[in-house]
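The chain that follows stands alone, in the form predicted alone, written as structure tokens.
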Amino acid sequence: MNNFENLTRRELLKVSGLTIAGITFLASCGAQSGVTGTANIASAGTVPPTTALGEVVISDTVLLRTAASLEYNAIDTYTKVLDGGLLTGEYASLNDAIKRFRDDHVDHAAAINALVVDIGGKAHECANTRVNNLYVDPALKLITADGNADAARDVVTLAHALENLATQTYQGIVALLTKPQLRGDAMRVGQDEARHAVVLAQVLNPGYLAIGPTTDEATGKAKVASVPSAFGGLASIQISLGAPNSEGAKTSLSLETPSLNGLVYDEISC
């Protein structure tokens, strides 16, 4: 007879310090590895099937189409900001700058898509769906939620993050593009995104002392800097948005450049 069948429920919980949660975890591990479960081990639910990313080729067209998609993320976001009148109060004067940035992104998207077509690819003229779902849509929902007194400043925070996201994306693909001319073209667009980020950083943290990295003495966190490091970083971009909770903290979001399942492959269309 199985030894576990001779144990009471209370004794079972004492065996090796296991809890019901631990037993359930072991049961699920056994199910995944092909081990047949027994009625003596608690289990809950089923393991959802996973879909592995198919075999894909990350070509120059894929990299450039992905970059173009981020341009449309910025275009769409800035259009929503302008149409929604989200920049108010002391930030209302930024509307002209946001219009200019949007126009720049329209030009960037056209330039990048022209490169895609020149090397035999198909232009991609819409936003990156994954970036929208993970970052932009949740951010705009937080910004426009009732009770957010810092909505206008949060718009600038999001814009600064998107410009940095685009900058990092171009910085990342430069090393992967196979043709020197494409690298140069990508770098020229990327430096425009970096200029946008600098302008927005000065809005969030103005002054000469804000050019380089500084730390908030009260929180110990790094302040927004126009030039945050000697070389462009590729780390995730942390932002806090929305109305503060009961403890005074805003919701944190972490933006990252597109990974394998966020790239715009050749078969993807708008």
Given for the second form:
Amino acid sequence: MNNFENLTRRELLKVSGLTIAGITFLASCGAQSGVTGTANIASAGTVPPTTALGEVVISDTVLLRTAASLEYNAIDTYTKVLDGGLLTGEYASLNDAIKRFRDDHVDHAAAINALVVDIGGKAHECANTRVNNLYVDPALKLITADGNADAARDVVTLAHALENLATQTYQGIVALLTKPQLRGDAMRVGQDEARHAVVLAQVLNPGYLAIGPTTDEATGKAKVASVPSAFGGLASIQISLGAPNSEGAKTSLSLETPSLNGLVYDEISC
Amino acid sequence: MTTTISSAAPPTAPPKMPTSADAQLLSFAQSAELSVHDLYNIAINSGLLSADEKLMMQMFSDHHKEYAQSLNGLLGKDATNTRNESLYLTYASQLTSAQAMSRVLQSLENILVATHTDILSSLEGLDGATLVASIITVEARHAAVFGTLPNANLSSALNNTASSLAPNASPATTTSETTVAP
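Alongside the form predicted alone that was just displayed, please also present the structure of the form predicted together with its partner chain.
Every chain and every other molecule in the complex is listed next, the one we just looked at coming first.
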């Protein structure tokens, strides 16, 4: 006896409904007659060509050379701030702190590069090009543009972001470094960057009530916090810089720690 | 062009979970966290702090409790969940005024940073290493906050000359400190 004979009307409707849905789904997946196949999904305009990465190896030397490169991003940025006299007005008193931070980064770069050499790599003694291109250069351009009344404060905002970026980079590479000793060495430097970030956070949002996470009631955005969370985070860092547009909004930048296309591979030179 | 991304894997890749040697170090870290949590609570309940100071210390105390809980989660049945009594007793008697509390607790944050960094240098398991790294950055922030409030002192915020208490620390870096220098 056929089992279908025992189906109720309700069950029969269910089965037929599923069959129709399945046929529709399969039809949508299949090639249609008269339509030329393409690797791309339907899109308007021209898709720019992409350059794939070559064969790359992420080794301890690559990770540490990348960390060293970020130290040079900070060194170069602070040098531009100091040489350009960008800290003015109430922020001029921060120049000594910025000098101290720069000196610390010089020491960090030397320490990290010494580790690189110790494990058979080549020291990297210049800034990370991708970090400069994506974050530092656009930020400095916005800060120094005509009409930016908050240039000095924006400098502190950028410095705070760079210190947090460096902190996150060191914390992030702990999960990738193969030798425990190198992980400890990385965090000896990383914790120093976190301290720099706190000093700058207290300039941007001072006082006891600004230590933990708070929200700007007017904008709904998170305010700068000295201790943003109980555990060190690795999320992207959002900042707003430059002269406000006609609606009063500054340009937003989102900073992320170097990824595959931002690492300083062994074959990259300054 | 073919993209090949690979890690230069050592002969044996690092384990994910803590090894038995890791467990001992992480247990030590947990006991230190519980001690510092309890020391913060002495300060919080002393009646000597301003409302703002109390709020800050409550936040930091809660953080240390979260670290102990996270380490407990990682250690499982290996967790002792007991404070380091020696560390606790050494510093409890020094919490005699609001100013002393800030000084002592900042020093303890710096000691924890040094201790955890030392422990991290020996941990084989990646789960323990990443957890400890995420704790180190925030305890460094705690210490720096004490250097910026109530009055900003750059050296106090940035310098850490504390010694490690970790059981694996070399003799030169093992602390014999029993008081916190003013």
